[in-house]
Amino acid sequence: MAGYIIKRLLSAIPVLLGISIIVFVIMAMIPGDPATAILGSYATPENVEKLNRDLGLDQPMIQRYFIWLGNMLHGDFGRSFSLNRAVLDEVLERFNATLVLAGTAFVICSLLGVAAGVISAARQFGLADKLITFVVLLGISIPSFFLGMMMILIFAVDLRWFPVSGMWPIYGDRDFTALIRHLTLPAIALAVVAAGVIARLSRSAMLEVLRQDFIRTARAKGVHERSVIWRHALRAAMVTIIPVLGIQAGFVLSGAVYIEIVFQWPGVGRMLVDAILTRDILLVQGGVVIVAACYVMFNIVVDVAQSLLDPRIKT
């Protein structure tokens, strides 16, 4: 196991870096001079040219990018110019938000999505399993942020049971109640789209599962049901569900964007859009590259977890 692990750590050294270099190549090649959007449109060019020395825009690109990589490599992510702050702490800050309304999404919509597939082909053709599936099919036909929006507009504008925005209320405690209320619509409209996914495949997994010999045995032998559907099938399926799991946390991580420009949630999606709209380079790249790296570890995680269900996938 530990030699499987060490192996999977080494594949992701060329993903991480070849994102820095995507990352670095976009942001380079926006149109326009960074120092003067930075400066303003009446900056003199003496200042224009002094900015782009400070920040290192007058040298050759790939030089500047050998010399990002290696400050990276020390701990070093740069300097905010809009925020004038350390690049990794802020984003760290900002990313514990993002982890609050990521992780609370990816919970939601796992134990629902799994709950619903096993319920679904336990009951396959039945009422339930007809009723699932068209909640699935409208809950995957709606996008996130027009959720979100319509939830807003019912349950915090009309109906006043949440917050409209933030993470916490503008005055009062911030105690756990104060958070769950406005944790609420944000992660529901972030669970949304992939609890569907993950209900369809679930379902699909556990049909297979459900057509094997081990499970006729089981049945044969007087096991009770609820004993083969949830303790036998299910973990046979989990090998199969988990890989969807890994990839539906990447759906919930890159959808908190988005989510978080909808409620005005205080994470790295939205810090992210406004280095972006400020031209802050060093900001978007320490950013993108530290939630890729996020991304990567926790697949390593569901392929580890896979393994352990199924020794054959380490060979």
Given for the second form:
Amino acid sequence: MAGYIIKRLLSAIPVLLGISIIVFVIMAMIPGDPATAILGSYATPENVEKLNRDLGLDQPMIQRYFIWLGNMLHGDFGRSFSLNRAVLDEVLERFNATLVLAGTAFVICSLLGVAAGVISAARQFGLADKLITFVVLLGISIPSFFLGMMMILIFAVDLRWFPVSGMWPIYGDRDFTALIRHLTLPAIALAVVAAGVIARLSRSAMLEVLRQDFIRTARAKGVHERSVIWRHALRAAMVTIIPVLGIQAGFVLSGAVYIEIVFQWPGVGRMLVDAILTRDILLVQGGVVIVAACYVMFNIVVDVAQSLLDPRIKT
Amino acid sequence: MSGFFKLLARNRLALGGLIVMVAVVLLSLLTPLLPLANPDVIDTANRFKLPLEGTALLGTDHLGRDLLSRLLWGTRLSLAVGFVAAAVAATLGATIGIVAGFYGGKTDNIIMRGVDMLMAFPYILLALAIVAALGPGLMNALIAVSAVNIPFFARNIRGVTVGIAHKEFVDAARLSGMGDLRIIATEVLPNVIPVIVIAISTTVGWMILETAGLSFLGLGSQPPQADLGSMLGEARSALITNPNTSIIPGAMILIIVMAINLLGDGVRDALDPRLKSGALSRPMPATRVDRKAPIPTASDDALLALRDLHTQFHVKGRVYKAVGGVDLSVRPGECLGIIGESGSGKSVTALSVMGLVASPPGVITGGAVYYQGQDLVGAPYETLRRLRGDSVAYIFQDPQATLHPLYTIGDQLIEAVRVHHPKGKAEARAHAIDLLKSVRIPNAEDRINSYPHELSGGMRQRVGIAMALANDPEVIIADEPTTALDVTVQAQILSLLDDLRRERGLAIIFITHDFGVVAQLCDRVAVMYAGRIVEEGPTEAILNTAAHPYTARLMACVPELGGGRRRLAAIPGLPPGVDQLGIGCAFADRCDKVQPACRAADIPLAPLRPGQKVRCIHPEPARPEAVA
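Just the form predicted on its own so far, so send over the form predicted together with its partner chain.
Let's see the whole complex now, leading with the same chain.
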């Protein structure tokens, strides 16, 4: 197992390099003089000169890439000109808030999605199946930002069950209950779309598995139907469902940007949008690389989970 | 093509989606012709008017602009951007996928590496990075959204292309001197188009959502031009005071995307061959029972007795009579063989006993199965479940598929015990080891921790037998348990079953198409043809003096070691389809002794000699020399 984890970690290196190349290429598409373009409205002569020196912008592309890569490996992601702060510090601080939001949403959408898919498949063509199918269709069709806005209207403004926005109360203690109260609406709004996708795929994975011969064997053994569904069938279906969870994690992590805007959540997505609008390119670049790298790492966790679940995978 | 539309029309939800989509598209095409107010004229005196208040039908926004007009123009823009993004992503993605899949090798490797890298990004993050570089704007948002969807198309279409690129017709085209471009255009493209259509139909909704999302963030369409997303984004600041300005564009996005998704599901169902047959339905815990005729009574003291059992498959209005009135019985310690060709209904008969026929499409339409005098066919599910595995156990063919691949054989054995007899884990485990030993699995203590894929076919089959024995059942139904095995293993397993029968007084129903196996193990044999028993009697009598022409012909097909220069006579023709059985003898069309009377009326299973029954009006005479 340890060997497999190391192998997967090593295989992440080319992916991470690939990500850095893609980000670098995208940023190289910026038209005009790089330093001026990167600095945008902060392009004072001193800043331009400093950036040229830091990034080696007077040098050819290939060299610039390696300078940039080397700097990143030393933890130097440059300086945000709009915030006048090191990019890494800002991103890490914001990323914490995003992880709380996206992590909660991911747990919600995984549990809800898989459960809904299993129930839907077990009651195929029944009332529960039709109901779930309809709710799922609604879930995957509604823009998460619109859903979030409607949830604010209903649950925060009308019913006053939850605060309208933010991560912490403006006055009062920053304790766990306060966080949960602030987290509930945005986490659910963020989870809904992914939960719908997971439920759909879980349903079809379960239907596929329920037709297999080993399910008939379990029934022939006299296993309770509940156990046939939730133990035998779900265990086999998880092999198909887990990679989907991995993909959905990416949607939740990056889709958090909408929810962070709607709910004024101090996360990395909102930071990126602000950075794009103020043309703070270095902040965008650093944020994108760090979030993408975390997602790559998360996918290794998914692969390891998959190998634990399926003994047929050679570890 | 007309079949495609028919399928689509049959799906009412998809049709609903199609109608809504057509309406929305028509409306947005007609928008410039409609007598609408100018969507960009600011009238701050009339801001935040509610629908029907004042002149504007849907009210006005925070700048006093006509909401209906803005909604229709915004819809037009959103749809246009969404469809263009989908078209661009599909074209570029398909091209990349076809090139990678068609050329393979290094080209494929390099392209797919790049695609994998792009897919390693969280989707929206990549779009944000692209917009960051190009700057906010609707065109740039369109580029970003189509760019992040290209990998999805490329990967899907590459997969299909790889499959096609090695097909014979592509090789033939190559040999005939066609150029690569022409082969791609004439041979590959027509075959990948359905996949492209499915991929578009499942992603265009996403793309509309994503562009709306970027506009919502202020990174897409820039004022005063507005798509649905930026309308929502602008309205957000007045969400609490004037929710209707948010609800109107938001609901429009929801309606459009929902209609597209419904339509997309319909398109996928109509185009995907796997779904076309409607095969993706789950079998219920027990076979559906729908008995119209009176239920036959238990007639003798047999342990297990099937009485006039009818099991059918109802598929798309056709009725397949897999089992058409079967009577069978076994006593304790007896072994009954059921023999017949594939498709003769022997497995369905066996599975009907415990309600294990997959349903849908299976239905038990008549008859009864008496176990110790209790009718199992009409029994409630819980009664059936208690008997399954505990009193009546199954051994299935092909243990590769019939054992759960992700649980150890130990776990599966322990479960079989504990589901009927509450025992401690350790005790159940010890019992499981004993079971493995009783089927002569070496190193049972170690083997118990193996997964099915770690065992050989013969070992897996023994595990299947051990599992059937777990609760010391009264009856074992073995459905071709040795068919997948080689001859030596087969012999071992047969003698194992025979020993168990003698030691434990098991009743065995043994299903096979192999006369050798029957001769070795069975006391009595029933021969099945087209869902009915055509002959039944003691094994010896059937083997020596087969009375039904079908049995006689079936045995003439069996080669014999040292059998001399006897001609192996295949039976001409095929068994009749069980969805179109006529009256009279089902074997009539293949029988060389057929008379008009054979097809005139139903032929009963009548006693011929002591213990031997046959469903034939011209039974073969007793000819002991025939099998000498």
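We call the rigid core whatever largest set of C-alpha positions still superposes within 1.5 Å between the two forms. All figures in this text were calculated on a predicted structure; none of them were measured in a lab. Positions refer to the first chain, counted from 1.
- Comparing the forms between the two forms on their rigid core, the Cα displacement of residue 270 stays under 2 Å.
- After superposing the rigid core, the C-alpha of residue 251 moves by less than 2 Å between the two forms.
- Comparing the forms between the two forms, the C-alpha position of residue 25 differs by 2 angstroms or more, with the core used for superposition.
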